[in-house]
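The chain below stands alone and is given as structure tokens, in the form predicted on its own.
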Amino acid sequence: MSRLLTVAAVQCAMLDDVDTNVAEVERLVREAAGRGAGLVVTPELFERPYWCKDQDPAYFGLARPLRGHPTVARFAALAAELAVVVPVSVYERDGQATFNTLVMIDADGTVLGRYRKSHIPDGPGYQEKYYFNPGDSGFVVWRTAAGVIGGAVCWDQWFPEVARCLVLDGAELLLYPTAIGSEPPDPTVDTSGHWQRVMCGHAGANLVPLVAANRHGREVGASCEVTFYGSSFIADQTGAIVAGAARDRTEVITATFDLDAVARQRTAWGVFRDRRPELYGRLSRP
């Protein structure tokens, strides 16, 4: 048997134009969709300019009660009509909590669920614990017409745990939309190789395709400025990249997979049957 699909990442700048942003990823996600994709991955809160490298209360009126979120509905429309799964990035409200929270849109543009950010990071330009409770969901994975798909959300891309938790539940794929670049303690740090290899990692060590969009351009803030670098990528199930995006350019990557012929790779690797978890537990303690 065959399942063939194509997955998409999409990157581009973000504006200080809500409308101009969330127009311009509609137009990227209609181009994937022409070109054949049947799940399209967007960057990560895509609405606005990354506001968390400063701390200013401010922000905290941007957030928004996904019953009624005017991006989410605009997607669903979308995915509904190009047939396309769309995961979406927004910032949530929830009484008086918030959230950097992760929308998984079917095909048929039917809301499945939502997945809250677990790993909040703290650092110069990247202040999200100031922002964001620490999500509450748990990890979570979507049955989509694309396949089983297990999302997490940027920090959440450093800690193979998650990855291999997802796997455990049944996802065929792994997805992040990213918001990353430069580091404002240091700009001449360059994090992205190593961005690439860990996720990479997740890929080849579970053997599942992996998907990472982020976006680029630079962003000034009140305190610093980041160069976010681009360099969305695909992975193929050895964590090998076969489809890349450049540093700083608008772009859409695409690569197809047969999810059956990946799934029977899987088994026959043998990494899920010979696991000892019975021997992990140290991994459940700080």
Second form
2 protein chains.
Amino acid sequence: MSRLLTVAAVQCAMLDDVDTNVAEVERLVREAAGRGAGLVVTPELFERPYWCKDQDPAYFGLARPLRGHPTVARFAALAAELAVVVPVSVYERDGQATFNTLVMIDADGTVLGRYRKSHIPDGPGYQEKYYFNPGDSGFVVWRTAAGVIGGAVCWDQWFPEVARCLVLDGAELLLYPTAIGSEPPDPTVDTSGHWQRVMCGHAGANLVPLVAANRHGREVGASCEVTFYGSSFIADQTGAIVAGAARDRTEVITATFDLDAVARQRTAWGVFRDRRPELYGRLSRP
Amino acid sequence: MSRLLTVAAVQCAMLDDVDTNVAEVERLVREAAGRGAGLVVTPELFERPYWCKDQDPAYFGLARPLRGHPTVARFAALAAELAVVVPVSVYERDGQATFNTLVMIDADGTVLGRYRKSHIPDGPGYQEKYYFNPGDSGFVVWRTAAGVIGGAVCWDQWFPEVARCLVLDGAELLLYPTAIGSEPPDPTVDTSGHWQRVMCGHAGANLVPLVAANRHGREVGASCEVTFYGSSFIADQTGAIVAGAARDRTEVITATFDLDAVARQRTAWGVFRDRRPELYGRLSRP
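Same protein, the form predicted in complex with a further copy of the same chain this time rather than the form predicted on its own?
Every component of the complex follows; first up is the chain already shown.
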């Protein structure tokens, strides 16, 4: 049995104009589909520059309900046209709450559901606790035309718990839309290797391929600037990076996996046979 | 505040004679101490060739109670003489049960306690479920002269849950005595990269240094042979390998960390602030 899937990550810089950014991501999704991708991962909050560099109440006005969301609708039509699975990361308003939300769109354009980012970072350059409620959806996997997909968002990618929960719930592949770059207090710090190694660990420990799509480009806010470091990548089920983007270029990267062969390897390796859940209570103790 | 610690991993091949192996590991621990190490990690079950290649009831006779265990006693004296912390991996008998046990010896020779390997592998070349009860100690951290140390054994190293539990319980550094090499059904398979990447992920996700000490050498059993691939390594708190041994040589590797600086980085990075334990119940559900 063989079930081949080509996955892609698209990486670009975000400019001030929403229409320009959405059109650019759409162009890259089309390029990925043209290269055979059945699943295309797009960067976090790709409609705009990463406004969380600053704390400004005006930005709460950017949040939109998912119902009738123009970018979700546009990518649903695009997914159906190209027959690709596409997760779309948006700033969601739900009543008084606002979330950093991932909407999963299947290859026929169906919106399968949404995941609300669970882990919210906070610090100079990344003031997300100011803008986002902690996600209340729990972790979510989706049965898509491209397989059973586990998706989470940026800071979630630092938590082994998220990856493990998604794979325990059946995910065959993990994806992470991302916005990460320099640290404003010390622009000489480069966390890109750390960022990649942690996710490669998730891929290897859970024996699933993993896709991370980041933006690139220097963005200047009112209080600081961040240079997003690109370096989007695709790791195989042993955590080896099999496709990687540059730090500072718009790019589409792809890799092809046989999800059935990966599933056989995941089972045969034995880690999911040998877990000891009765010893893991510490992990969920508040 | 600064708290410098030099850690070492020793790597060697195991021959048929226990005294020869114990003397060789002792020699390497002395070399590590001579190079300034305050903590020296030794390979898994270093008294002997890795007998778990075969299923043979005679080998149950190798298990010994910890009380009066000659190798533990010898390394306790060695630790005190050299003022180094040394974990010792032995085959433990406790009544009718037998465990793959790690004994932690402090730098004054005190036996701080023992950890019984929780995750027991099984498969061609690695028939551990035949020889070892699943560990019943839970995960253990020790307050040593070298800092708060979390230790686990070989197959445990594939489980993100173990690393996370140890660090949640205060571990400042993780160590894994190991015996891993080729896969008898297909000697062309090389899992060493996978093995390293998963542990580098634990180091990076938990922001702790990590030491893995493996054996090297070809061992021929009755049913199969295994070539242990060495590649012992030390990773820093971002998961970068900062010292690595060859695949096929006896070696001592060392690296120095400022545990106070690492602790500051671990706190500042924010992952332990942003965990969502209420979402992790899936991990401990049987």
